[in-house]
Amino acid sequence: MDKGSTSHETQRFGSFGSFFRRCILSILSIAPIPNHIAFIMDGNRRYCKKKNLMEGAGHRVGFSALMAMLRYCYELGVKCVTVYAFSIDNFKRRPEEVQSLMELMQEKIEGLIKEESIVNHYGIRVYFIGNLKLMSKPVRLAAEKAMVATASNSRAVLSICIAYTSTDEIVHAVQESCQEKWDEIRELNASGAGYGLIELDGNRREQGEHYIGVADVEKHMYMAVAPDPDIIIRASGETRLSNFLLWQSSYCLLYSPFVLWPEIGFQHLVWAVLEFQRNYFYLKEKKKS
């Protein structure tokens, strides 16, 4: 068989696969569709060892899997996708590996804002979530540039968690809430309208109005840019959240297929969505209670 014939067969098979995928997505769309899906991309290094690839190759294959999964999600009509790309704990890895990941992230972030990228094709606004000050300067600048470049996109949201853990996010939100409330009380006292709110003998009823509540903390969360996730998908069969979206995941479905992240595919997304639809009314009632 010549190359032209092989290319034609490949193209025809690809077209059939695309048509089949659209049919499946149409069927899924009959029932409720998750608004927000989050992914823990676990297993890149194990995939590399499994396939006897060069160090770092697993992350590149994993990025290709991510791009495919994003396309499936946005074709389905999912409005928000969040990915756990780099934990603060990952800085504990060997310096050479961390540096290699920084370089890969910079390369892929810069690619996100190219005209032909998936971000521009689907009108996706990109957020980088986490303590960005911990990242290398080139990665931080690339992330900031990508956020500015996609700020006018409004059809969907992609949140990429880098230098992130939930404990760091919660501590940050509490600190910001305390500082905001402290500034508010000082302004009231300076204007004479605070009634001694920071004095020990201040009116307790008035003081109670200035306590920090859940809403105060939540508005300072890194993830305040998106609603709580409906599904968290973690590859490799692990059922741990690994310090990811702990505050936001009280009433979401956790789906853990037994495949490494680079091996994840369309069928795993379909099963996750079907499981979400099966439990939809239960989860909806739990959120209300």
Given for the second form:
Amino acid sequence: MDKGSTSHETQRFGSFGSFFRRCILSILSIAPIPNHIAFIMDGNRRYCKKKNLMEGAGHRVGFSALMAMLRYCYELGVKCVTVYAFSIDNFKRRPEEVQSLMELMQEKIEGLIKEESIVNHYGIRVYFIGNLKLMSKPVRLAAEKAMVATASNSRAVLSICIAYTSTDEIVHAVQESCQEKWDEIRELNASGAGYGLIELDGNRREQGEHYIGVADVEKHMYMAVAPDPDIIIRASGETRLSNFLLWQSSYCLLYSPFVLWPEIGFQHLVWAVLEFQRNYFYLKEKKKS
Amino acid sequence: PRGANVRVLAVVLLIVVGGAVGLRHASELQRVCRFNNGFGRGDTESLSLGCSGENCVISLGQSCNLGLFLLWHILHFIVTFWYFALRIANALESCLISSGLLKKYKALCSGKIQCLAIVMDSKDADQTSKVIELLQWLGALGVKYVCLYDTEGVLKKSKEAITGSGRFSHAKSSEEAAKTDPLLDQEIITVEFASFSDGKAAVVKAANLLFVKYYLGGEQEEPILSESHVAEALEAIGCGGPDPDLLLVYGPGRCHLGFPAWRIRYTEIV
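Moving on from the form predicted alone, please list the structure of the form predicted in complex with the partner chain.
All chains and molecules follow, beginning with the one already shown.
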């Protein structure tokens, strides 16, 4: 009997909570809502130590916090969400920890494709951003499968950054644009339309003419699937970007609440959006000029 | 009578604080009000910018919309009040620090900061005297290398004025920065000037350099580029300054406004 009444209570509390959330979200919608929010999920291990949990349990709690934040974001109407799940620097951690993280990721990625998951509820298209070749094969396959399975969703976008660092992304984009240009030149030469383009290139080289432009590099970025972020929220109060979205965060607001990732809640998202609204015109002017 | 006096004082204080916050909020209201003409959802381009300041023309479609509008202002008022309180607390702390009362700030070990970067609004950058003052304070703290950044390059234009006015040396390239005379080391700050073109455009120039070097001029069929190649190319074009340890943003929002991305990987941005 007791259990029944407590579960009834939690249900009522839960529905009151969601009603309250919907009220706040409708108030916030008066002003522009950010189009793209990025999260750096920092503080799982510190949370684990703080609550004396088993190793690795912090990441699981972090995952449920992530699901909650995603739900709030999509309810608010944010079209794109990016999440920094695993950095290339994180490979330097202890092998057991890396292994357990890989297993957790594989489990959760497979969970995402299921029918009743949040992804299908909100019509989210999932992208896995990063140098996926560095990941172990099962995780990579699960990620590719998830990307294919959600390819038809179009209401929102979720980008999960695994094996990602911004510098690696820039290098990759530079390499790809060089390769594309090279292939273009070779094709022109092969079809005879080059007219000795290679000789002409000697002159161009001296003049320092541009082969590759900003647009070429940007189109080969891993994050070309989403617009630039409007807010980057880093949990645990650290003020660094840690090699995350450095290229895309030129006019992006940085917000670092003093809360560990597993403890992040609706109120932090609300504060971040209010800050965004306060600085909306300032950043818009900066972007234009 | 004494109790009544205290109460009157408290009420007056509350009115003054409330008024100050209200004024601040009203000045922001002028900005944010522009898109409240239709209570539309985020689609600001379609909303006409037809209101200014206090004379907001609110289309009263439904009374609940007005209610939401008021609640939104209340939420933002809370944020404004919070920042107001924060500014007062910071001002108090600054006074205490300058008067030397707070012991922990006396021994500020600034040897830890090899390179400090400052991002400021281009309008603020016009006030060259303030920039020079800031540099002098940083010098007093013991910072040796400062990178000044503003989006439009206003600081670059006032390069001569800034470096000429004190014991500042201009960093033309990293080699020159390393050559500072050790005897004068205590007094000279190396100042670097950067603008938006040193960010994305510099990486694109580096990409072109790499293309010419490895694809057009190289023998390998498929060269593999790595981070060190890009770093070398950036140095070659003169945008390879040291990575700042700390980046101070002067402006309403915490945003690095396009500071060269390659250099702020692990920089604390405040």
